[in-house]
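For reference, the chain that follows is the form predicted on its own, supplied as structure tokens.
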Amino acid sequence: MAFSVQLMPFSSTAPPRCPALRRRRPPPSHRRNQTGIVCTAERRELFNRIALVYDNLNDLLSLGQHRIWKKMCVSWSGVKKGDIVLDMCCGSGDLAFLLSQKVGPNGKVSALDFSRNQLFIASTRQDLFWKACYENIKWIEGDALNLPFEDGYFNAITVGYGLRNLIDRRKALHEIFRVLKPGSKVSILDFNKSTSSLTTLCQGWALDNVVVPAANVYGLSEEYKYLKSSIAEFLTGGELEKLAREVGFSDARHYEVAAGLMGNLVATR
């Protein structure tokens, strides 16, 4: 059974359509902050880009783990029937649907993300793969840094492979703070930035030797080249940790995830 799914987006645009992905240079303030991260209109247009084929990826780089992580990351929101939650950063959905799953009909699911292209994937699979508890998704294009939501809103919240791609990630999750009722969870799933020199090898490895190339098939090197250097600039466990606390969350602890090599941020408001 099929039904439409109405993209809500967070600016007055219309809904998107099925778009080509082409490059646009954005203009040169929106390029670079003085850290050299990659900035919002640069790093929204390289996730455009690569929305027909996020999902293979994943599933061919990961050898299918990452459905696994997900599901551990949902489990640590502590999400139950009923709730109200978000899916951060949603990308192509595969939080929003176990979210989903987990709230059932009678519980609410906002998912949002900053890419049209990432969104009307997501919308795709909703119907492709229908539940009658998809019904409960809502998606929206909207600002991680600007959450349009009440204070206190959501009984959980998750991010997933989200916050390392945000220029103030203190910002961010002040956001998350904001929007979370008092004792609820944020679960944030991410590349772990280890302290284990080994570590950081196979995983410098791993991206130069596997990843790139892989999706290099896809003609997309150029863009799976910034991981590696998005990940140098993430933080570490023990500061995702700090940088919570320092926020107002009550208590944050880091999980490392896959031998080290991902990385889970548990943080109760």
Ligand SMILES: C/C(=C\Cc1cc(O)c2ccccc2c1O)CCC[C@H](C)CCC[C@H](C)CCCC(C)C
Second form
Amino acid sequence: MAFSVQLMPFSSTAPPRCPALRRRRPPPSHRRNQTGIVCTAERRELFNRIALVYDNLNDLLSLGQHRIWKKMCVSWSGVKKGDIVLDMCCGSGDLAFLLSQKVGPNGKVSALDFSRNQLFIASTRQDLFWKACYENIKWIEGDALNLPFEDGYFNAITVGYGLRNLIDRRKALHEIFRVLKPGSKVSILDFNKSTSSLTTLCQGWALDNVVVPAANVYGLSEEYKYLKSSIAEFLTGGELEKLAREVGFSDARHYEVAAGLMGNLVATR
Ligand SMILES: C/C(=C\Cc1cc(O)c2ccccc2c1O)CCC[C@H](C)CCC[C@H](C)CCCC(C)C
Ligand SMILES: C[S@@+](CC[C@H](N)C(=O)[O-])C[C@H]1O[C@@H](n2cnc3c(N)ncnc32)[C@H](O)[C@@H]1O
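Condition change, the form predicted on its own to the form predicted together with this ligand:
So here's everything in the complex, that chain up top.
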């Protein structure tokens, strides 16, 4: 069923409702972290603004490789036919569509995001690239930090490039733990905050000299500059494994992908 929603204004010059979102210098009282984007509403507006070009820029800037990384993420989740699964921070639906094909017509995919524009793109893609199995996807506008699902509900969960964007990662992992069935896995794909200075240098160079200039063509350089600072503020693979175990996961392994540019955490409840 198509997700029915009115598009939020795409234009980055549209006067945002929330004062915090105005591009002008924030009031001194408004604390900002290194990424400069500290509150949930600001992050939601960022993803609303980039929704129209998000998929195309990902394909272009990763030379299509991100689709391979996402297939690996889904495979690591242990998803199988008939499962009830969650794609948290689903965005335009890449992982949700992969999960849909894995669980088949008897399975169920809940795809949750708090960006209406991202969900609108996902729903549009569902109609555009229609497959019978896609009828098993439900698009849900919601907050990853307060999941609208009962305890122990899912057989598997994926999070593609979502955890790094959440303002409370520990709470997010607690929510994931809560809604997972015992023995089930969460598979979390994201940029890797590498412990190798050479990898960090290469990653930073690509972001500064390829990604941001490309985004600038669409007037979105500020939104893509956020990538580098958000990675710098993220957790290393070892720190992600430690956090997952502290939250209560029985096992947690972080696998580096794409020569350490990306990483995937697999945690078992
Ligand atoms: C799918 C990818 C990124 C998704 C993504 C995640 C975010 O948190 C964002 C935040 C703000 C704006 C955009 C995003 C966003 O797109 C990864 C691939 C796409 C990247 C934009 C390109 C990354 C380039 C790598 C550093 C180098 C890739 C080398 C490759 C092997 C050719
Ligand atoms: C980089 S996109 C990833 C989209 C998709 N998973 C993929 O792999 O391409 C991050 C997504 O997380 C969503 N997001 C960020 N914080 C969120 C939150 N607190 N609750 C729900 N969604 C959130 C954004 O709206 C955005 O669609």
